[in-house]
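Only one chain is given next, in structure tokens, and it is the form predicted alone.
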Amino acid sequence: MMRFDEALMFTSMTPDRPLAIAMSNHNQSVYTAPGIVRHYQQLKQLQPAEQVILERFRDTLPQLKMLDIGVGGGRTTQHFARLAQEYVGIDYSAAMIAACQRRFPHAALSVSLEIGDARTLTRFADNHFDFILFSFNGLDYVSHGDRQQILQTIHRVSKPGGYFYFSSHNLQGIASTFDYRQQLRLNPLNTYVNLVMTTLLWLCNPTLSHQKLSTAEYAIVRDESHNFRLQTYYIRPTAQLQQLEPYFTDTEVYAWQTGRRLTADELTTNTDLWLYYLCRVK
């Protein structure tokens, strides 16, 4: 299948090092920006696949080393950090540690929210946690090659046969929304807020189209995220499970609405926006 890249705006088909730094430092500041904050941090719930988790998980996270990755506003911290043994949330943005902070002001000794990178991750020894958390997507807003990296990391200060579990957009479950044939529907106010999407989609991405992500494994899409501020990672089920395998083995998928468990038959139908994928640690 077709491997291609591209950045916010730019042509290039070929992954290329200065498109990449552009997309994750132009990511990065979005999530900086006082709008973003305030609507990160007012969030609250889990979604279903990550309640699905966090049951599983509940009886034993008291005995768990957590990490978790990208923590925003806090969403994740007000369920898990009462329940883990040991618990750190990070994120890349230092206005959200800031506002995370300050919506946990009393935050228990074994609790530590902290600016930190999911590439570099270099403040954790090896080997150190027995259950990471990186939901909402947060690994979809890197470049490729950063990706690659974030998955080495994780599997560095992962304890093996330790958990991982994350979130990332479904290039099944919008590729489709790049053909204006299937945005077609008997009611008429359906159709036309079905083809404005597609238009803006493809005024903000004139080198995508659905014929390349039909066949393409990943992209980077500028997609509704933030109106159309995110330049977001997306991949085939089946494609993120070969990125996984050199480092993770057993992986589970579930789908982010309901939380049900997908079988293998599923992962090449599936047209969810996004997926969870529960890994264990090699």
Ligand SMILES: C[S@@+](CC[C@H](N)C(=O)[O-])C[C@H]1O[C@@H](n2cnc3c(N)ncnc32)[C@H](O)[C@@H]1O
Second form
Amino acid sequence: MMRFDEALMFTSMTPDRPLAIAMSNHNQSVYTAPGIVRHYQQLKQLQPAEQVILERFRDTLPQLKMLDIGVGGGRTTQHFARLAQEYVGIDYSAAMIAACQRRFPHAALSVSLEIGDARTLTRFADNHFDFILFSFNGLDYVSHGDRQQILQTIHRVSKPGGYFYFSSHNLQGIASTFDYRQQLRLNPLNTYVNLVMTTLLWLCNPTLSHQKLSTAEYAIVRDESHNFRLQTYYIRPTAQLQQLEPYFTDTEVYAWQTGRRLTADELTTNTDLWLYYLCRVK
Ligand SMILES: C[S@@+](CC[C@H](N)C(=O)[O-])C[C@H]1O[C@@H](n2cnc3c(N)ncnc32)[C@H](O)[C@@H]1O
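Okay, that is the form predicted alone; can I get the form predicted in complex with this ligand now?
Every chain and every other molecule in the complex is listed next, the one we just looked at coming first.
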């Protein structure tokens, strides 16, 4: 029997459905673990690329209905909820929502924190939200098929011309970590640390290799986050733009660590571990 946590790599649109469901379910259960919930509950700072977007929308947020998907422990709630006309934070982890509600017990009437799954969003009417955020790579913890469904669903509940802002892991940022030759540094300690990481990645992802990752459009990787417990979707930035194309337009890409907007040429060479995407709803 195939293990549900076996690493996968897809270059086509034909994922194994049971394995894909298992990926989404497995990650959902990780996000209910008490230690992981506590971790997200104490996070406070916006990431630089989020700060850039907050400043860009600061003056218009009071007119916008905002949905914060995968709100976790409320890191973004404290920055956005007090500005938006309406703020709804959802997460498919009941434990995350409980922690978030404990963190904001006196939230205003226009702030709502609820259990909800981005794959369905059944509670929300069509064309309702002006601004949807799915921060800190929350979109990367469902299977490829579920990811397509989420993009379609976000399109459904968004107003045409509205905004969707999210981040996603960059396949170009992890491919080199699978290559032993690229781990050598002048400082022997750095070389040692890099080689340990490469070895752990190989052990956790026996079906992946640097060669495969160099040609794939996307891959599911057990990376080091939360001690290799999560299965994480990594995608090439140009493939991400294609994936958004049916539902969104005018996509801008930002480096998460600096908030700098990338040029079109940089998309094929950028090796940041993850990137933020701002797009308009068609
Ligand atoms: C990396 S955490 C980020 C939490 C929070 N946004 C932050 O930045 O601190 C990802 C969050 O997305 C949530 N998530 C992942 N897939 C989801 C889905 N399909 N529907 C709702 N929440 C989801 C997880 O439960 C988790 O809380």
